[in-house]
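In structure tokens, one chain follows: the form predicted on its own.
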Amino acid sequence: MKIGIIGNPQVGKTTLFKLLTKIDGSGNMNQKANIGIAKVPDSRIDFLSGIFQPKKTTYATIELVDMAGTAQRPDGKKNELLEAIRDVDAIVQVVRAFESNMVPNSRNNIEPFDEVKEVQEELLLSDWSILENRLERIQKQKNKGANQNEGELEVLLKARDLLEQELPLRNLELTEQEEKLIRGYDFLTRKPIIVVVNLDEDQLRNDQYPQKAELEKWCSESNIPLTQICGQLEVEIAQLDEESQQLFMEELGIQETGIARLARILYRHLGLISFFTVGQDEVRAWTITDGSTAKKAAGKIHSDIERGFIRAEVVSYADFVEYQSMSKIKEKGLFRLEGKEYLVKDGDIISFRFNV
């Protein structure tokens, strides 16, 4: 999964990218994207590692792309940016709420809701342009007597009805076949999106910032996850050792960093889950799409395991937490043998048997 981080210049977009990926780089004011891998914090992995004491612990990860700033771009450059967004699976839009004399604002005022709306309008216009061009070509081909895929035309007309209402194509309810018919268009408003508001420390403590009510209402109605971070504070926390981090966060009255929360929101919103493999060599989280079969999950580890799949030996995470021993779990009859069509659950601890 590739996630594109977008936003106006000086909103904290690159700071967020660096915090998530632990990559130290300069601000992204040009047209070249920064690319990095973000670890998804997971207390379950921490617990399993504490039990098995493995040589290596591997968390789930997400690929992130820090896009160039969206504001004040010549039209040609905006088109380049939109094409770059087309290559990602989901979008994180960072907007500015923080006040700072040290960081110039690309806008005259602090208006996070207006920022969100402006970018959404750009994405809608891009989809509208693609849709109209395709419908025009279909009409020309019809006039020449060429055969058309009526199913495709029907889906595109549904999409046009939605865009005419200034609604994103995420709202389209499509069958699996209809989804295949329009997948190639890479409509931007079809992609999942998450909004991140970058606060200053006073706003974080008071839980208030400009246009908060409007933004929360719009995101709720649009079914778009909305979360808050204080980028500067997160930078300070990241520079501390683990014990100092905990003390600092307790003083602030927060249980976890905004970065950890965002990573999990991204993971969940994309319909991803983790299954675990455990042992003395490695405890590892493997990322799959919710609804994946055991055979498909095996392929995440290695194609040979998928091809020669025999069975999956499965223990639920909750059962393992209760008994903390595979032998005790077997005594209780909670150690399960599952076939290739078994739908893997989030948190399953799995060992695959295969023969190639």
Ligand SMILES: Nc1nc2c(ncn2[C@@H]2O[C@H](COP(=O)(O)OP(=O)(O)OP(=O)(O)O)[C@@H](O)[C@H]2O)c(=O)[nH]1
Second form
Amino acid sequence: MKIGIIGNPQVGKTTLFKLLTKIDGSGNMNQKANIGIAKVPDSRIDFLSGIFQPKKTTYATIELVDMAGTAQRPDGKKNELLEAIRDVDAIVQVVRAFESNMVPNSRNNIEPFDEVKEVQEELLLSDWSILENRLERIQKQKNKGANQNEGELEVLLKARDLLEQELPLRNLELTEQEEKLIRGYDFLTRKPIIVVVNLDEDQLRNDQYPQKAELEKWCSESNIPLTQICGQLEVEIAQLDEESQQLFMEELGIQETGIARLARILYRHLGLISFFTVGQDEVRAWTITDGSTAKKAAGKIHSDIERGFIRAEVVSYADFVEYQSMSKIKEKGLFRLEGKEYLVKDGDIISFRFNV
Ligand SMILES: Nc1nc2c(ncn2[C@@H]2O[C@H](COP(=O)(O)OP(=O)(O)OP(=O)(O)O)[C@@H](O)[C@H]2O)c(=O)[nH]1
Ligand SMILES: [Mg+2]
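Can I get the form predicted in complex with the ligand as well, since the one above is the form predicted on its own?
Full complex below, order starting with the chain above.
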């Protein structure tokens, strides 16, 4: 799962990236983007790890691409930058609400809502130019008598209708077959998107920032999750030991950091769930899309396990928490044997039987 972080210059993209990945140096920095792996916090893994005391604990992960700020760059450069997120599965857009005289603002005022719309426009434009190029090419072929792209042409024209109304291609309802015809273009406005507002401490405490109402309304109408972080503060919290972190957060009246919340929202919005494998060697979370079969889940671990799948031995997380021992769970008849078509549930603890 790969997520691209975008937004105007100096809004806190790299701060968010570093908080999520815990990379503090310049990591795998190149000119256009930072790339890193973020751990998805999961209290269930913490709990399982506490019980099994494994040699190794492995959380689910998300790959992040932190882009350079896009606004106000000459067009060519902007497109080049957007190419860095062409292949991501979802986009996180960071916008600035925090007040600061130290950090230059690419806008005259603090206008997070305008910022969201501006970047959305950039994405629309980028898709528009790809679409127009392709349409032109198909038209040329057609003029020469070639006719093999009719299906694609039809989908692209539908797409153009939407872009002309300044609507994202996410709104395009396509059959699986139609989807396949345009998948290769990796249209940016077709990707799921999440908006993150970067607040300062006062705004966090007062639960207020400029354009809040407009932004909330627009996001809810557009079906886009909106969440907030307090970048600078969370950098400070991250540097504390665990106990002080807890105290600090209690004092602020927050249960989890914006970062933990963001990871959770990303997961939910992308339709992802986790199943777990447990043992003395390792307690581990695996990411699958909701609706995956046991056989497919097995393939996440290793293709051999998928190919030689015999059955899955499954215990739900809730049952495990209640009895905390596999023998008690068996006694209660909560230890299930499932076949390859079983649809894995979020939190299932699974052991696969297979032969190769
Ligand atoms: N006051 C304040 N400053 C912040 C906050 N978040 C980030 N900054 C500061 O703003 C500056 C820019 O932050 P970055 O995270 O580098 O922003 P960016 O969006 O990656 O910037 P570019 O990559 O240059 O577009 C840094 O000096 C941060 O310390 C915040 O919540 N409050
Ligand atoms: Mg940056």
